[in-house]
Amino acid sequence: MLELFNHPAAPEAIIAIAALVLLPVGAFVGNARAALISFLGILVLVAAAIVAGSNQLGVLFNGAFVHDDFAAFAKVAIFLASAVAIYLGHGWLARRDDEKFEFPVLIMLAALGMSMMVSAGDLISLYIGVELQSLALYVLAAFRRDEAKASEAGLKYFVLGALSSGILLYGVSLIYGFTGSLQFADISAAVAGGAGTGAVFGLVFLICGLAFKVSAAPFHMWTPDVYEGAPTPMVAFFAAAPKLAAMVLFARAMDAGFLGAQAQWSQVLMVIAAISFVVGAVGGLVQKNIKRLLAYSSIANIGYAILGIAAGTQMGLQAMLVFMVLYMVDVTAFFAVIMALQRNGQEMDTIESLRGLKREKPGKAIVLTILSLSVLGMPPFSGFWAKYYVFKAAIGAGLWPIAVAGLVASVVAAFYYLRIIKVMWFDEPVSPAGPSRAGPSWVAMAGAAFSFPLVLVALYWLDPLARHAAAAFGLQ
């Protein structure tokens, strides 16, 4: 029996079986037992994370499924982030008397799709993983369908997601037509001396489809509206685990399938990274809604992660993994603060609503200040170390002009984070703040503690794990 948990696909089997069991159980017991379904969903995801970090490595289904150190690292982070999302989302829905047993099941199915993405060994499994994740995310975006903004967010996400899936699939068909295979290993051999014109066109379409999934500019048009309209815990989930999964898939497709064409695709990625810096930094300057502001922040931060992949080195992949894990912690905690605070019965999801927070909720003001400085990249917080790894890898690969552009963009983006801090600490409150919510508060405080000083301890373990995972592709 224990040997089954050592199988390379054991994490996926655990989540798939649990989701298929919990869905009819939830339908039978109804929403009155949604708390139990959520609790079981959290246990399943934590168990899957433990198994993913300790089970046997291997390649299955004729190379379509690859469970290596790179995938194992990502799966542990994805499953744990998904478990936190269930915890935050259940409490948020319970406070609105809107608990639904489908919520944890959808999170589990999205986690299953993300797990397939990071283990994709060919273009078919890549597409299946992306679509399984995306279908669950579309429903989560419009989960509160009676709210106009949530329905609008879900519709926009679905329409633009369908467009990106079509672009992705067209790129897959071109790559297959000009290389003669869907397997990354065979494609890599076909483009070992550089990709031909047809394969390059297919690769560009593939990159564009994946860039949409990570909300990189100029394929970011869905991000601000979905972040603002979707329920806050769902947005906290969108901003964390799915981004890591898509970035890992991005790296696997480029380095496992098109390593021989690196000189061609790295130029495309550098352009996307540079545009993301500019759009994220400048677009956030005029935002008044915190969720929209974090949407533009995510666009800029994805640019930094893409820069790590564009380096085309083991250090670049290591930097991308470290960056995304640290970013996931910061952004999840940031959204948890928003969920914990309320004024006039509403979430403090605008910058104006944070006025005078230091006087009413000094502890929350300190937590939000730490997280703002961390996402900004101020030393010695975790965001600084995340960007340090990326810039070091980029400069080591000779991409110093793009690294300088990213540094300038960080300085520009500092304005809107410092504005949040200024409003909290120096402005007068507009109205009394309501009581804080305990669940999100604990998540926010844990995230702030991780940002500093626990990040210094975490990096002692995270750095060698990320280096070991990045070595799976055999890059220099």
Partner chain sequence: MLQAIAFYLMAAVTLGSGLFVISARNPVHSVLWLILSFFSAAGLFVLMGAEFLAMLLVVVYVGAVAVLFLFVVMMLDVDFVRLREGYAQYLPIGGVVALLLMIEMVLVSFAVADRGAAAGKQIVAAAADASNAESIGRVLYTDYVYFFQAAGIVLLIAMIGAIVLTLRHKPHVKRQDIHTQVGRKRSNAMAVVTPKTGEGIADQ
Second form
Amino acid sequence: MLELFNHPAAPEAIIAIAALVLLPVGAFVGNARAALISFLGILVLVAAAIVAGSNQLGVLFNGAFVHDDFAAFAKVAIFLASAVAIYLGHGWLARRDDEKFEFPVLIMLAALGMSMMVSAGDLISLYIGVELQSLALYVLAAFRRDEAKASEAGLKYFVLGALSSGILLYGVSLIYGFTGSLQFADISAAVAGGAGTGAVFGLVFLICGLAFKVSAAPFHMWTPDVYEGAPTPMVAFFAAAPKLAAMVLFARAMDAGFLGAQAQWSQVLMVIAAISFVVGAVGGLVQKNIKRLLAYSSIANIGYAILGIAAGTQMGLQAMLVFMVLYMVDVTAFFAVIMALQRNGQEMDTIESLRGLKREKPGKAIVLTILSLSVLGMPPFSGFWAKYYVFKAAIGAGLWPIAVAGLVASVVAAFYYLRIIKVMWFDEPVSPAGPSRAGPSWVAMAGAAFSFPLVLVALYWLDPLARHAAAAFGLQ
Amino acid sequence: MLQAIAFYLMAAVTLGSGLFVISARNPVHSVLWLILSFFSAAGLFVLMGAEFLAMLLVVVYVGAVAVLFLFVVMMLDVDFVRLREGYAQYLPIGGVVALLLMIEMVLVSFAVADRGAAAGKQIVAAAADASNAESIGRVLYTDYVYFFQAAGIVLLIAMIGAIVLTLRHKPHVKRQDIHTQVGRKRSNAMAVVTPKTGEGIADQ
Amino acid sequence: MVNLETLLVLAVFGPLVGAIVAGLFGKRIGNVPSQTVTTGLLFLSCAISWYAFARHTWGGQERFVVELLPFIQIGDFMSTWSIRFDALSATMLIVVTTVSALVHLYSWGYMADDPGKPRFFAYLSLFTFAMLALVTANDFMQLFFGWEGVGLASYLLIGFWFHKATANAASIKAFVVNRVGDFGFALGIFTVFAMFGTIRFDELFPLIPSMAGKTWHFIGQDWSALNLAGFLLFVGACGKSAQFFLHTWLPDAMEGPTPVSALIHAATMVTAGVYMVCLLSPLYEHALIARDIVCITGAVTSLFAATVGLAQNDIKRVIAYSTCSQLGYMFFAAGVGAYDAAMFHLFTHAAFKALLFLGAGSVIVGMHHEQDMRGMGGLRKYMPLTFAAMTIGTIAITGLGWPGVGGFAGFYSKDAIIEAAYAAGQHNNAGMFAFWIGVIVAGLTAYYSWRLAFMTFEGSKKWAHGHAHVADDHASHAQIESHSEPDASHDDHGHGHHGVDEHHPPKESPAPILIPLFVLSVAAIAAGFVFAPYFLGEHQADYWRGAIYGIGGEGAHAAGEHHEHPPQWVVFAPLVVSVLGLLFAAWFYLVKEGLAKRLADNGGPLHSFFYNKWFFDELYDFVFVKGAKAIGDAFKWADKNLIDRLGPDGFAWSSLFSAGRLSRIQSGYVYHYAFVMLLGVAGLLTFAFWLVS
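Which structure goes with the form predicted together with the partner chain, now that we have seen the form predicted alone?
First the chain shown before, then all remaining chains and molecules of the complex.
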């Protein structure tokens, strides 16, 4: 029995079976007992995380499913982030009397899709994983179906996601046509001596499709609207785990499949990273809504992560993993603060509504200040270490012009994080704030504590783990 | 020779109907052009010996998707004139981008013509004794079981999504509930009241 | 027994501790404790200095260096915080700590009414610490640290009454003019480091002879490296010691409280430049052009300042110009190679100039903060002790004494300088120039010094007739010292609490003021004949022991040309002109009282020229202040319209502009979004195609 848990695909099997079981159970017990389903969902995801971190590595289904160190690292992070998302989302929905048992099931299925993505060994599993995850996210974005903004967000996400899937599939077909295989191993062999125009075009389409999933510019257009419209806990989820999954998939596609074309994709990724820096940094300047602001922030941050991949070295992959994990913690906590706060029964999701927070909720103000400084990249907060890893890797790979561009973008982006801090600490409150929510508060405080000072301890084990994971592709 | 004629004919029809899909003034016409383009694409599949795919295209896309489109377009009250506002305005820049993409695709075609696709690999010939459908059926539950199951879950999510986003239990609609109907007792359906004179029973 | 090293560390850092205690905790611990701490530590420091000096002079204590901790280390550049103890630093230690201790004590009386006492004492102690760091420096870095430290303290103390606009302006002026000098000084240090690769004095000096002929090619010319270094360092000295062209800040510095003037702007800080030139005597002995520049600048300064001093009416300004003039003496002494005489004059000058300043302060207190000498007169009867002290100081500064017999402090040092200049003048035009100027200035010095004494203490009591300053009684409590620009003095009403008149005659000052006066009077009388044998006479070699180039060190030659006996007329010339000056002053201000005023009122170009300080302030105002403002305006325009517009503002603007554009693209329409995506695909494909081909 226990050997089953040691199987390379055990985490996915656990989640799939649990989701399929919990769905009819939920339908039977009804939405009133959704808390039970959520609780079980969290348990399953945590269990899957433990299994994913300890089970046997291996390649299954003729190379379509690859469970290596790289995938294992990402899976643990994804499952844990998904568990937190269920916790945050359930509380949020419960406060609105809109609990649905489908919510934890959808998160679990999204986690399954992400798990498929990070383990994708060929282009079909890549595509199906992406669709599995995306479809769940589309539904989650529109989960508050009676809110016009949420519906709009879900629809936009879906339509544009479909377009990006089309682009991605077109790239897959080109690659298949020009390399004769869908498997990364075979593709890698085919392009080992340098890729021809056709394969490179296919690769660019593939990159464009994946860039949409990680909301890198110029495929970012959906992000601000979806972040603003979708329910906050869903956005907290979108901003964390799916980004990591897509980045890991990105890295695998590039390094396992197209190492021979590194000269090309490295350049293309740098362009994407540079546009993302600029769009993320500049676009955030005029935003008034914090969720929109975080959307632009995530665009800029994805630019840094892509820079790690563009470096094309093991150090770059390590930097990308560390960056994404630290960013996930920051951004989840950031959204948790927004969920915890309310004014006049509304979430404090505009910058204006944060005015004078220091006076009313000093604890939250401190948490939000730490998180802002962290995302900004201020030492010694975690965001600084994240960027430090990326810039070190980028400069190590000789990409210093783009690293400089990234630094400049950080400076510009600092403006909007500092504005949040300024509004909280120096402005007068407009109207009294309501009581804050305990659940998200705890998450936010834990996140802030991780940002500083726990990150200093965490890096001691995160650093070697990420390095070990990044070694999976045997790069320098 | 005949095959070549058929190919060019159907390819031209596919492209032409595709063009009309986006240029037709009436969306209903657009959908009809789309159906035509699906048909001719299915013909192209048949020419290549992929008759199963051709059938899928006709059954799924023409039979289900496109007809669904047609119903939606016909049932929705869309202001077609407003929909086409700005067409001329967007045409130049859209045209430039389309031209750019087309040039690049042509370049890819040159690459194919030049070196051949699939890096010189030969396409695996279909087994002589089996039809398309049979060949696919052989691998679908064996080699590709992973994809098959995963695709199943994708469809499951689509179902869940459709239900979550659309199913409503309207509170004021009367439904028949057999269980309560059968389990009904006199005590929970009737009450004996003795109203005082002139007060009525409205408040009881 | 604690060894000398430890004691010296205590002596140097004691004042710093005092400054920290009084400066940071002064408000909390109160006035008297902070005054006690700083003054006590200063007296301790003073006692240690005298003990060390005695050990050096009579106990045969050898030169040593205590290295405390590395200060800066970058590559080859290495600076260590250390305490160098030799004849020069021993001399400076006692000068600095003694005057500083006395000034601390004096300030108890002088600053009695001031609300900012802890701050004042903290600044004084901070200054003392910086000055001690300067004199005990063993390399240029620490010297520079002390240099800037005293500059800072000077700035803070000149502007001590910060609500007085003129004091602020004066402090800024002092700071800015000193920056000019410091720039040269820093360049000089760079030059030395570039030449020798070290800034440690003990490593540097032995290397100098080997570099004597070295030249540097720069801007199409060959420059003698040593002369260049010497000149640049001297520019720094000029700034700090208020020499010609960079002297303008010193008279204005009199805006500070009088004890500050006595300590910083007479006895110690302004002599730092002289001290440095003497310390670097090995360098200047091999940089003869630079030495001549030192000589001529010093001579010109001494003449210039003395002439200006003739016509001033503000009691402190007269002494300030006198200081400037005496510093000129020291410089031209150094410039003719008589470093020992320069140091000795520094030593004696510290005593009598501090005495004069503190005496003037006593007069100012007695006159309720009246500084214009035209409003004084006849004070001898009311302030006899102050009068006695001031008279001793005046005799000392005029250098009265009979050659061969003896005299007051100034006599020994000034005559030694003039004789040295004459001796040097035998084979050097610069020396002869300095000699004649020295003689003339000796006469001028006697005139203006006695003029000061007579105007203040003798003659009629101008204050008795209800001088206008009684009227103005509303001045703020702390604003106790008037700003007395000469040209503004007529409407300067004195910001005292009460003016003096027949019914409120001036009173003698309290003990804290008189004790320092007494101590310094003794010094002004005795410093000359007690220490002349050590600084100049028969014990000279044993005293300096090589601290000054060529005296008592290894390879000492017949040190200084000034040991040959000059002709009798040269020896008596200073005496004669001094007496002449005395007689003129007596004629104008005692016998024919009022004659001078009539002459001054009638004007005459020469008087106006002197009165207006050779129009230096006007010239500088026109050239530098207005010029700098014009340049500044030009740069401001360029900064605003070019750099800011293209740089930070432009960047910010373009960021916001692009943000606006971005949010316009972010229209909310799905087809716009899709189009942007397709644009991205097309762009990236084109880029990839360009990469492949």
